[in-house]
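Just the one chain here, laid out as structure tokens, in the form predicted on its own.
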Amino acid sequence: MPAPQQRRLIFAHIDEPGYTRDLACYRKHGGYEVMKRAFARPPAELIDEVKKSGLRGRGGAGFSCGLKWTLVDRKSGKPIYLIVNADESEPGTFKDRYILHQDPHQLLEGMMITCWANNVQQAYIYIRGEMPHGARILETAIAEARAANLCGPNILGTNYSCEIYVHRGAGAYICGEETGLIESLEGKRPYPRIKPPYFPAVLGLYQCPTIVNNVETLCHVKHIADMGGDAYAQIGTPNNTGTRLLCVSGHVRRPGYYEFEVGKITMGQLLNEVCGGPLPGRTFKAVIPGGSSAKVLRFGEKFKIKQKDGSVVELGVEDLPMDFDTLAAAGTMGGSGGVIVMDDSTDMVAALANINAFYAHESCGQCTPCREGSLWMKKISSRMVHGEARPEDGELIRTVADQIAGRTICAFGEACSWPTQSFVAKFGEEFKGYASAPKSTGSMPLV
């Protein structure tokens, strides 16, 4: 079956000739018209539309956006805040950056609809420190919107006011975790908070109810408000509705960013047809489907996947639909949509060494298992690729990873341990034979 065509909602104008990111161009293409109509609707009605849409968060966890909104404590008497997570620090992920750089007003419109629906009067965009140009673009877009009375005081002649601020992070992966982000936004060291009691919907920014949503997620809100939740739910597949931005990097002929209906394209269609297949003379060896923290899949392995009707089918990596539930059933996750492809030239031990070096550097250090364990995994894998491997190192590094996952305050413990657990499980023979095998790092640089 041929790969489906892209369905571009969020990326409708990305890379479109003549499309600029300024307000005039955005309004020429219908920008802020959905927001105007949304402001004429009761906020509760908009929340219900998002719930009916089935939209799941596009930042990594895939949690229901509508459910997250309904959990907000609206009876506390405290102000409600919205924070846009634009930290995008997951290796292999670069979709949000293109939204910010090429269509920032789409994000602002989605934010304002969200703010109106949830009675938010102050919103923040927390942007990754390595994106200074994106921060400047956002500041310009916000100034344009404020001058046009699309944010700020008495928006569109109403009594509703809402300010948007850009906050630049210092460049820390841990700030992608929502409570670590909140701590950083408050000017503190970004140590993730313990949940419970510090669920952002109840005790978030300044101990007030807070909604934290990803850039792509909030862009979808605009399209849901436009077409309605029921119509949006018809896009994609059941429980995996809408479209998904996929970032493909690594050993394919056409890496890049794509947008497809969730679950309508398989891994094989994406890599072979859309991305042009492997590099000349090579074959696919492994793929990480949701950013570097997702568990790796090995080409050739099979998975028993339960279908909606209760039947069980056996699927190979190429046959897996790119949706949240199927990838989870295969033992990995859709995560942030960062698809990292490795061919048969890749030294999997060296690849893991790079990943481990990243997570050891990015651990916030609050939890002992993560602080110490991520460093130990880096030391072991780095030692292996520098000619000092021991036959038992594969098992040793796996046991370290096993002592991290599930023993930390936030999900960073899983993010740093899952790669090691899955690499050793799927490519154990490479780790076992590394001490005696000739060293060939393929296309992966050593750390």
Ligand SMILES: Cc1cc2nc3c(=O)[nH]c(=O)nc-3n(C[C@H](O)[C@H](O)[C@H](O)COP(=O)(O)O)c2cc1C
The other form holds:
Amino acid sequence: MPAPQQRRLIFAHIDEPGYTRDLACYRKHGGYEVMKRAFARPPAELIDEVKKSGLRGRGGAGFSCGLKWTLVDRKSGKPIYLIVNADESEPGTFKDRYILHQDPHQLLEGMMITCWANNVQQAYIYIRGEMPHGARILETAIAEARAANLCGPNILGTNYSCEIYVHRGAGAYICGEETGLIESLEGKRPYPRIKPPYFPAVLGLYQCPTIVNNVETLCHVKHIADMGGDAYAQIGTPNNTGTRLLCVSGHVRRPGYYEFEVGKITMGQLLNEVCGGPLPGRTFKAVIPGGSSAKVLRFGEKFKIKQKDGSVVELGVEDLPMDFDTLAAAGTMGGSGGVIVMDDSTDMVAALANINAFYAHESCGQCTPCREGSLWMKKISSRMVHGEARPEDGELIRTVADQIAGRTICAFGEACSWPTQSFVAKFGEEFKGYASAPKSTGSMPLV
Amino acid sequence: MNLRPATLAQIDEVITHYPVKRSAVLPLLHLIQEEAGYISNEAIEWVAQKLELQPINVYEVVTFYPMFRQKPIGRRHIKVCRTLSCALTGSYQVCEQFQKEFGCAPGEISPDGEATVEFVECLASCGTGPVVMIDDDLHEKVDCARARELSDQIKAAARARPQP
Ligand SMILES: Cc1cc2nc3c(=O)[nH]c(=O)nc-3n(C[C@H](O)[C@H](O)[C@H](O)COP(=O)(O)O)c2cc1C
Ligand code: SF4
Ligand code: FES
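What's the form predicted in complex with the named molecule like, now that we've got the form predicted on its own?
What follows is the whole complex; the chain from before opens it.
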């Protein structure tokens, strides 16, 4: 089956010649009209639209956006905050970057609709420190919007006011985790908070109810407010609605960012047709489908996937539709939409050692299993690559990983264990025979 | 602490963004590092005083976040992405190339003071790897040849700079 066409909702104007990031251009394309209509509606109605839309968060966990908003404590009498998670730090993910740099007003419009719907009067955009231009672009866009009375005091002549500020991170991956992000925004080390009791919806920023949403998620809110929740839910597949930005990197001919209806494209269509297939003379070996934390898939493995009607079908990696539920059923996740491809030149031990070095560097260090475990996984896998592999090393790091997941404050514990668990489970023979195996040729050093 | 009036004005403005002063620690550190090049002990104490905190509250932030540094670096800061997608497309060789060009080990200042080269983790541009940030600017698809070109540009700019 040929791959479906892209459906560009969020990326409608990305890379469009002549499209600029200023307010005038955004308005020429109908910008802020949806917000104006939304402001004429009662907030509860907008929350309902988002619930009906079935929108699931695009930051990693795929949590229902409508449900998240419903959980916000509205009786506490404290202010409610909105934080945009623009940390974009999950390796393999590079989608929010283009929204922030090329179409910042789309995000601002989505934010303002969200703020109105949830009675938020103060919003922050937490942008990773390594996007200094992005931060300046956002600040300019906010100033433009404020001057046009689209945010700030008495928006559009109403008595509703809402300020937006940009807050820059400083290079730490854990700031992407929402409670770590909140600590960081409070001016502290980004040590994630334990849940319960610190669910952001109840005890978030300054111990006030707080909504944390990803950049892409909030852009979808604009389109939901525009077309209505029911119409939006018709896009994509049931329980996996809307479109999704997919970022493909690594060993393919045409890496890049693409937008498709969720679940309407398979991994095979994406990699072989949209991305042009493997590099000349190569074949695909493995793919990580949702950012480096997601479990790796091995080409050739088969998955028994339960269908909506209860029947079970056997699918290969290429046959998997790229939706949240199917990827979860295949033992991995859609995560952040970052698809990392490895071909037959890849040394899987070295690839894992590369990932492990990332997690060892980024663990915040609060929980002993994560701090120590991530370091040992890195040390052992790098030692393997640097000429001192032992046949039992694969199993050894797997036992380390098994002792982290489920025993930590935040989901980083899982994020750093899943790569090791899945690489060793699926490429065990490479780990066992590593000391004596001839190194694959033409591969790049990875550690 | 000798900060430019413009920086001081920015500092006072940014503090108003938050209901709690402590939230301004990161923005203040960014502003100071942009002007001074690094965060000195004096800067830590100054920020603490400005935000009514203990110096340890600022110090622990400086030591945690990779982007803050307590020592000066070369005139240009070359950051090569080390993480998987970029490594798969050759970033280890690119980092080595930059080090060779400037004759320095990772994280060190080159003998001519012109550059500091280091590895950083994923820069969120994995589809155009290997990627390199030089100061505030992102460079995409940087192979070894491009690394040589970029290095030559930096060296040429250094030669063109009037000598003090
Ligand atoms: C270790 C870790 C890193 C994360 N990094 C990011 C990130 O860079 N960007 C992001 O939007 N969400 C990230 N998340 C997910 C956030 O915690 C949070 O679920 C998300 O921002 C919620 O927004 P959404 O519901 O719109 O997806 C991360 C989670 C974990 C555990
Ligand atoms: S799991 Fe790791 S990153 Fe998360 S809080 Fe614990 S030590 Fe920090
Ligand atoms: S891996 Fe290099 S930018 Fe993401």
